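The form predicted alone is given below as one chain in C-alpha cells.
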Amino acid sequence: MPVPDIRIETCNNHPPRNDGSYILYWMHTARRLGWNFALQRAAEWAKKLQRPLLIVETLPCASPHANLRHHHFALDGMADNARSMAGHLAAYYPFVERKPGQISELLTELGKTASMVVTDLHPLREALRDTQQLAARLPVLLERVDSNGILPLKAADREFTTAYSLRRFLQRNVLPHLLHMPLADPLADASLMPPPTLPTNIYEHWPAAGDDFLTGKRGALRDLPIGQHTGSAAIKGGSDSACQALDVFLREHLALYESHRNQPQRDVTSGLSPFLRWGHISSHQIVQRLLDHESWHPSNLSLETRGQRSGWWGLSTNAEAFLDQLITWRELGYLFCLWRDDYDRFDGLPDWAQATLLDHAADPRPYLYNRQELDTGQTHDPLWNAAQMQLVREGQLHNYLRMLWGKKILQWSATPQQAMATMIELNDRYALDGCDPNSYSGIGWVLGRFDRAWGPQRPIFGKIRYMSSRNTARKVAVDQYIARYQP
C-alpha cells in the first residue's frame, strides 16, 4: 500500500522534475531506513520517475542544545545506518555540520540537480520553519512526509487539552491508521535504481562524515561549535540499541509494567523514549511487536469508545497501559506542537494554570536554589538530588521521578516563569530524550498543561497538582535508588 496521503504535505508548488538526477529525501527526524513512511514515499517517487534514491541524514550544530552527549548518540544512529545501507540500492550521505548554515547550503545545492525532494514532518517550530525556508529556495518539489505516530497529525482538527479528549478521539478513529503500517524495509525492491553520482563539488565543500565521526572515540567532535561540557552518557543510541531495548522489554519487563513502573527501584519501563526522540525506532515498529507478542486482533477493540483508559485494547492490563503512554501521551503531546508554536513559554499553559501560578508567585519558598545548586543536584532534598544525577550521569530520568523533579524545581524557583526556563534548560542539555515534543508536554503537565485544578489551595502551586519528596517516598521504594544515585 502507498504512503497515506493524509501523511503526506506539499510544500511549494513546483513540480516534480523528470530530468533531474535523482530522489533527494533529505533525513533529520525519523532517522532510521525501516517503519518510515518518508524513505517510503522517497522510495515511491525513485520508482514512479525511474531515477536513484540519495538518503541524505543530517547532524546540526547550531541547535541550542547541540552538545556532546545528543551527538554521540545521533552518530551511534548515523553508523547503523551506513552499515545497514550496505547492498542496498540507493546512497546514503551523512552529514555533520562543522558550522552553522552549512546544512542549508548543502540541501540547497543538491536540490538544484535533484527531481524532488522528501523530508521528515517535525512539529517543533524550529523544524517546520528550516522545511518551508528550503521549499522555498528549491526550484523542484518539496514534500514533508508525517512518520510521527499511530494517528497521522494531520487525522485531527483540533489540539487536545487533555489525554481523556484525545483518547475518545483515538478510540473512535485509530483503526484505519493502525492497520497501515509503514513498510519494515522499504528499500528492498529491487526495481530501484543503482545510486547516484554526487557532483564534485558536494564532496569537497560539504564532505560527507567519515570514521572520525562514526567509528572510534569521535575525537572530531572536539572541533565542533557545540557544548563540549556535557559529556556522552553510557546508552548507545541507533536502530540495532533500539531493536535490543525493546526485545529485553516485550521479553523481561512487559508483564510487570503495570504494577511496577511507578517503581524506581525495579525499571520495568521501556526505556524506549531516546530512540523515539531520534527517530532510531518507530512507534509503530514498537506497536506492531507489542501487538504480535500478545496476538491481537482487531476483532478484540471493544465497541465502547468512552475514552477508558483499559479495556479497549482487548489486550493484556500491562500491554494496554504501555499502549496508553506510548500512543495517547506521546501524541498528545506531538499534536499540541503542531497545532500551538508556545509550547514551551509560560502563556502557552491553560488560563487557570497562569491564574493560579501569577497568584501565588509572591509566596514565601521555604528553598531557593540557584541553577548551578540544581545543576550539581546540591539541594536538601536526596531524592531530588538523586534524580538530577540520574539525569545528568545517565542522560535519563525515570518516568514516575521526572514529575516529582519538575514540581520540586517549581517549588523551589523564585517565580514559575524562571521555574519553567529551568526545566527546560536542564531537560534538554542533559535528557538524551530532550528537545522533543514529549519535553515541552511534560513539564507543561508540571504547570498544569493537560491536567485539571485542584483543591485545596497550596502556597506557591495553587491549584497545581501537589507533589513531594515524602509522599512519593511513601508511594515507591527509593532507599536503593537514592544510594545509587547521590552525588
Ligand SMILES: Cc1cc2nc3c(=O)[nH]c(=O)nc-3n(C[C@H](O)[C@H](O)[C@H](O)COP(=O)(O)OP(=O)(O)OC[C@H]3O[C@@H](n4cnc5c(N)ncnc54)[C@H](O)[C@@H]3O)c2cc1C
Contents of the next structure:
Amino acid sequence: MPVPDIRIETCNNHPPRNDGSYILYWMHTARRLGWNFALQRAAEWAKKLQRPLLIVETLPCASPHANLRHHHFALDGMADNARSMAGHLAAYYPFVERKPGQISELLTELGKTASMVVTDLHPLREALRDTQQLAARLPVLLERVDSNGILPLKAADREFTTAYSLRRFLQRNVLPHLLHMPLADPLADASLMPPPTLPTNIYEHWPAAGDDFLTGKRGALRDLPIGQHTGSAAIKGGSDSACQALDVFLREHLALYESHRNQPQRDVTSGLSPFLRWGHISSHQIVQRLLDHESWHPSNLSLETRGQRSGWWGLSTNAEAFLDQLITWRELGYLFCLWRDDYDRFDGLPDWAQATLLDHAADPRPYLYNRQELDTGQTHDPLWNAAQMQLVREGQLHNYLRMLWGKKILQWSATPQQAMATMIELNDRYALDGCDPNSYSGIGWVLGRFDRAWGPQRPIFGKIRYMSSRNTARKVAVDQYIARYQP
Ligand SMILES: Cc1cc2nc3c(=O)[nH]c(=O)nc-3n(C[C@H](O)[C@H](O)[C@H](O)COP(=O)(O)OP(=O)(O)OC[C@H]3O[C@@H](n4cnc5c(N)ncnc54)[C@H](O)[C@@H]3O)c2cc1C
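Now the other one: the form predicted together with the named molecule, given that the block above is the form predicted alone.
Let us now look at the entire complex, which starts with that chain.
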C-alpha cells in the first residue's frame, strides 16, 4: 500500500522535475531505514520518476542542547544506517554539521539538481521552521511526511487536553491507521535505480561523516561547537540496539509491566524512549511486534469508545497498559506540540494551573536552590540528589522518579516560571530522550497540564498535584538507590 495521503504535506508549489539527478530524502527525525513512511514515500517517487534515491541524514550543531552525549547517541544510529545500506540500491550520505548553517547550505545545493525532496515531519518549532524555510528556497517540490505515531498528526484538527479525550478519539478512529503500517524495508524493491553520483563540490564543501565519526573515534567531536561537558551515556544508540531493547522488553519485562511499571527498583519498563526520540525505532514497529507477540486480530478491538484505559484492545492487561503509554500518552504530547506553539511556555499551561501557581507564587519557599546547586545535586534531599545524578551520569530516569524530580524543582524554585525553565534546561541537556515533544508534556504535566486540580491546596503548589520524597521512599529501595547515585 502506498503512503497514506493524510501523512503527506506539500510544502511549496513547485512540481517535481523529471530530469533531476535524484530524489533527495532529508532524514532528520525518522533516523532509520525501516518502518519509515518518509523513506517509503521517497522510494515511491524514485520508482515513479525512474530516478536514483539519495538519503541525506543530518546532525546539527546549532540546536540549543546539542552536546557530546546526544551526538554520540545519534552517531551510533548513523553508523548503523551506514552499515545497513550496504547492498541497497540507494546512496546514504551522513552529514555532521561543523558550523551552524552548513546543513541548510548542503540541502540548498543538493536541491538544485534534485527531482524533488522528501523530508520528515516533526512537531517541534525548530524542525517545522527549518523545513518550511527549505521549501521556500528549493526550486522543486518538497513533501513533509509524518512517521511520528500510530495516529497521523493531521488525523485530528486540534490538540487534546487530557489523555482521556485522546483515548476516546483513538477508540473511534485508530483502526484504519493501525492497519496501514509503513513497510519494514522500503528499500527492498529491486526496481530502484543504482545510487547517484554527487557533484564533486558537495564532497569538498560538505564532506560526509567519515570513519572517525562513525566508528567511534570520538575525539573527532572535540572541535564541534556543541556542549563538550556532557559526556556520553553508557547506552548505545541506533536501530540495532533499539531492536535488542524491544526483544528484551517483550521477552522479560512485558509480563510485569502493569503491576511493576511504577516501581523504579524493578526496572520493567521498555527503556525505548531515547530510541523513539532519535527515530532509531518506530512506534509502528513496536506496536506490530507487540500485536504479533499477543496473536492479536483486529476483531479483538472493543467497540466501546468510553475512553476506558483497559479492555479496549482485547490484549493482555500488560500489553494494554504499555500501549496506553506508547500510543495515548506519547501521541498526546506530539499532538499538543504540533497544534500549540506555546508548548514549552508557562502561558501554555491550562488556565486553572497558571492561576493556582500564580496565587501561590509569593508563598515562602523553605528551600531555594539555584541552577548550579540543582545541576550538581546539592540539595537537602538525598533521594532527589540521587535522581539528578542518575540523569547526569546515565541520561535516563525512571518515570516515577522523574515526576518527583520535577515536583521538587517546582517547590524549590523562586517562581513557577523559573521552575519550568530549570526543568527544560536540565532535562534537555542530560536526558537521552530530551528535546522531544514529551519532554515538554512531561514537564507541563508537573505543572498541571493534562491533569486536574487536586485538593487540599498546598503552599507553592496550590491545586497542582503534590508528590513527596517520603511517599516515594515507600516505593523505591531508597538506601540502595541513594548509595548508588550519590553526588
Ligand atoms: C518531568 C518529566 C520529564 C519527561 N521528559 C521526557 C522526555 O524528555 N522524553 C520522553 O520521551 N518522555 C519524557 N517524560 C515521560 C516519561 O517519563 C518517559 O517517556 C518514560 O519514562 C520513558 O521510559 P520508557 O521508555 O521505559 O517507558 P515505557 O513505560 O516503556 O513506555 C513506552 C513508551 O511510551 C511513552 N511514554 C511512557 N510514559 C510516558 C509519559 N508519561 N508521557 C509520554 N509518553 C510516555 C514513551 O515513548 C516510552 O518510551 C517525562 C516525564 C516527566 C514527568
